[in-house]
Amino acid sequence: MGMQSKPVRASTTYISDLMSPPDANLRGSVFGGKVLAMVDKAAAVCAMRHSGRPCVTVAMERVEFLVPIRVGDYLVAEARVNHVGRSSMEIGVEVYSEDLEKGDRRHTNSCLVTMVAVDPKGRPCPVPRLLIETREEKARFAAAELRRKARAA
């Protein structure tokens, strides 16, 4: 019994929040942990939408903060499935900060999150294949294949 393939667009997820003083340090910069929590949540929702199952975080890689995020910024995390294995999914998450007064939007960081779908006993279980529809999706899939092979070596 094969699973139906799912397109990237079916599970693309956006999580957003307005940054307030409890989210930041004494200098008004948002805590990295706050950003990573949003990244993890966006990746989890994306993976669950794709797999139709509960998912757990296995790894986060390439977490680089490019610009500071300030109190008052509107933070948006965009998550997409880049690649799927038997039970694992690589989710690419891009984070943007919007200055609502100026209308500026800045790319603040990107992360790769590996999620695994699990059954009710917490064991890894199969996920649907990924249906690639665009050039960008094909490039993300190919890059993820190279990373996967490099990790296995």
The other form holds:
6 protein chains.
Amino acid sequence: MGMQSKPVRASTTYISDLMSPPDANLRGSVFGGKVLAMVDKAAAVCAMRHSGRPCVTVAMERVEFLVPIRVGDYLVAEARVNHVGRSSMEIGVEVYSEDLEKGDRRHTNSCLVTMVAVDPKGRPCPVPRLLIETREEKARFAAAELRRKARAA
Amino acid sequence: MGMQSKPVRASTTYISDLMSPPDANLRGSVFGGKVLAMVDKAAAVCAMRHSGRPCVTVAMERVEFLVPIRVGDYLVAEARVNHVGRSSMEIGVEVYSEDLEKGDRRHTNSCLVTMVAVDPKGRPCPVPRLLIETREEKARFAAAELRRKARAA
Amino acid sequence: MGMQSKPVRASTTYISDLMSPPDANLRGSVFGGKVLAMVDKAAAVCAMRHSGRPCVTVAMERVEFLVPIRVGDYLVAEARVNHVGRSSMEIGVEVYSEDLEKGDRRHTNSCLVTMVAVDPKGRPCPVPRLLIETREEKARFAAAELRRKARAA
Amino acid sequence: MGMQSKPVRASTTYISDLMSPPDANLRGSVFGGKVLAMVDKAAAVCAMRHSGRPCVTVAMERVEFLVPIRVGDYLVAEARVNHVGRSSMEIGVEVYSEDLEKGDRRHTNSCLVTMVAVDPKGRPCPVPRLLIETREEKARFAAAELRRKARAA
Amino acid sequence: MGMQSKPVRASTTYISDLMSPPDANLRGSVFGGKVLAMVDKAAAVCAMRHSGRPCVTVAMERVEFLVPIRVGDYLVAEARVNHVGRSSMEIGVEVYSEDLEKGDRRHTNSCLVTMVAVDPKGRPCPVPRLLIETREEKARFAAAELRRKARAA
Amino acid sequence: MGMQSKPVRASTTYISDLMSPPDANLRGSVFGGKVLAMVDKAAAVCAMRHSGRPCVTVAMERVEFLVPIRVGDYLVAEARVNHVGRSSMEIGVEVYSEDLEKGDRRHTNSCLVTMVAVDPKGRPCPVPRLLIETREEKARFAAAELRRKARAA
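Moving from the form predicted on its own, what structure would you give for the form predicted in complex with another copy of the chain?
Every chain and every other molecule in the complex is listed next, the one we just looked at coming first.
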């Protein structure tokens, strides 16, 4: 109340990195843990940008690892706010991997992360509402609303 | 076929670590990414012990982060095989955090990880069946069976 | 020769990260070395995207560190090709830091990096020419041309 | 005095990890330093569990590295209290390495670590006495007592 | 004024390390970012030794990467004060790489770093003057003086 | 036989670093594991310089941690060959810590490390004999000889 709503694009966030040997096993496949750490960081920055507050991770939904990522790939985690509650935000994160020699870019993972904004004492505090501007954003908001109700039920 | 089945206890795995400053933000709260990296490692070691093969992470189910973990805590990720398919294994991972000065230990996260055993060319290959020995193991197997069918449907 | 030229936008690259405690000294100021590592990675990915080849860093020009970066800031290194020679590329990298609670974004560093594309034996090999599309790109190309001549002289 | 004694099993501690490329040299052999860091952490957690206090490492006895450890191995450092003085504790740490494909587990290192419990100002403070329950614990206590006298002499 | 001048040799500093897999790409070449992080640390320690104050990096001049550095090499960054202003110091850093099996040592990089000493509030504060003792030090001081004037012009 | 002997000074090695937050616990005290990793690296570089071969750590003698090391300190591990056998070398490592603001340097740890030179198949291979040049080197050689005999007995 009284807090101005914010558009999705104002907090869309990218965390990106070049995969190097410490990120992978001996066969050159990047660890799932590395990908999830980037997903968590992207969601956290996105939520902090939307709320202007420190934010904590509350839940991460199912993630699939169907496309292997290699050392030498360029990895991008792209996070945007799908939905906001009073103090919680559902952040959608898409991960893309690019083979820099072949030049092809593949979608490797999707993940939904729930973040909560907290005050200096660590208690949940209200966040701005979401200003929906595009048809895609509307669809993502509606899908998140359904998931929310399903989880509450 | 012909491959001997293995009991759950033969592959139960612990990954444990003392949380230090690089694992946390400035307020001393451990990053979700650090926890998920330990969950992924525990599941991988557990699956490799059961199958005797290199294994890759296929999916990680919803994880909640309801209990904050602090720098200085001792963290344990405990992984056991819940269910096996032809080449896939569902691994259940429980995470516990211990405050070493107060001496109390809390359950902080639960997570289900699907791993697949692969041959030297990276193709899925068969894994031993699971020898169920306790009532708890039976219940976990049945629950995993239901999840599997729900996902297939 | 025969190699198609590529537009600047096709290889523009972002490396971005949330600054955490290991990136800083005890007073919370991020090390110059962390910033330069991100600059080097951004330039390398940009050069590999333009050339489709492994690339090595040949030189990094003067960098100033006039604006302090803090743990908790979101840092972005933005790299684009300014100029190409036969096998070398001058990459311009701009670094921006964002205070996620205040929401302000500041330009913190500028840097010019010279990269060379190499073949599997590590020998320099030709790279596509640069397709100049905007007035800004033209100005950057001309400025790089002058620097190149000054250095040759 | 007045402080209750604690059994050895109450503080037995495991630090365990999957060895990855950053832990090893180019030939895939894990650095001694990685092993010793795990030994030090296991001893510290064990001592903090016994004393309920922050603890500092005072000395580490001779360690031998006779069995090579490889990237991909699962490593466990197992720590237990051998003996306690007024504020010092002798912790015995055994390290085991498991080849996950072959399934064999080998003992790789033994190490004795002396830890001291400290108060908030960093001064040594008293720790609970040790409740000896098994013949093995008794033997380890006696051996530690002899080492202690030998060192004092 | 009133502050005693200090000789160059009193603050000459070495940062040295054995290059390991996390420092390099898959082909075994050490990242420029690793080298620059060592250069920055060497300059910072050198400036703190000369001034007895915390110091911040203000600028790093052009660095060339003409000699590749390999995993397994022993790398040394050698820093000395070339020139001092009121609160700023120009530090010259030379990097040497040694192939430990062949036993040959090569000069790989040169770099000039400007550091500023700061008081507890982060404001620039005066530093001791430089006591020039050798012909080489005199030449380096004069060259730095020229660069300083060129930059001011 | 036929292999030329080498002086101690030819392989004397320094590994040095500025202690940063990831190297320490929350109270700012550097982990013993960080110190031992630097000791191990210094001994390894020293042994490789003497033998011109890859070397593996065979044993590390008792180390005491009596002087605390702080984040912000400059740490140096200084390694020299004390004694050589057919393929083994005893390396003495001394660790010094410098408080950069106060300017005082303290000896913090001493450690003896036994390294063995290996051929490409990992088998022990002969190393050059040691050319003793100073009285100190002679004393260290004699003391190592005594330790060696004591261990053999």
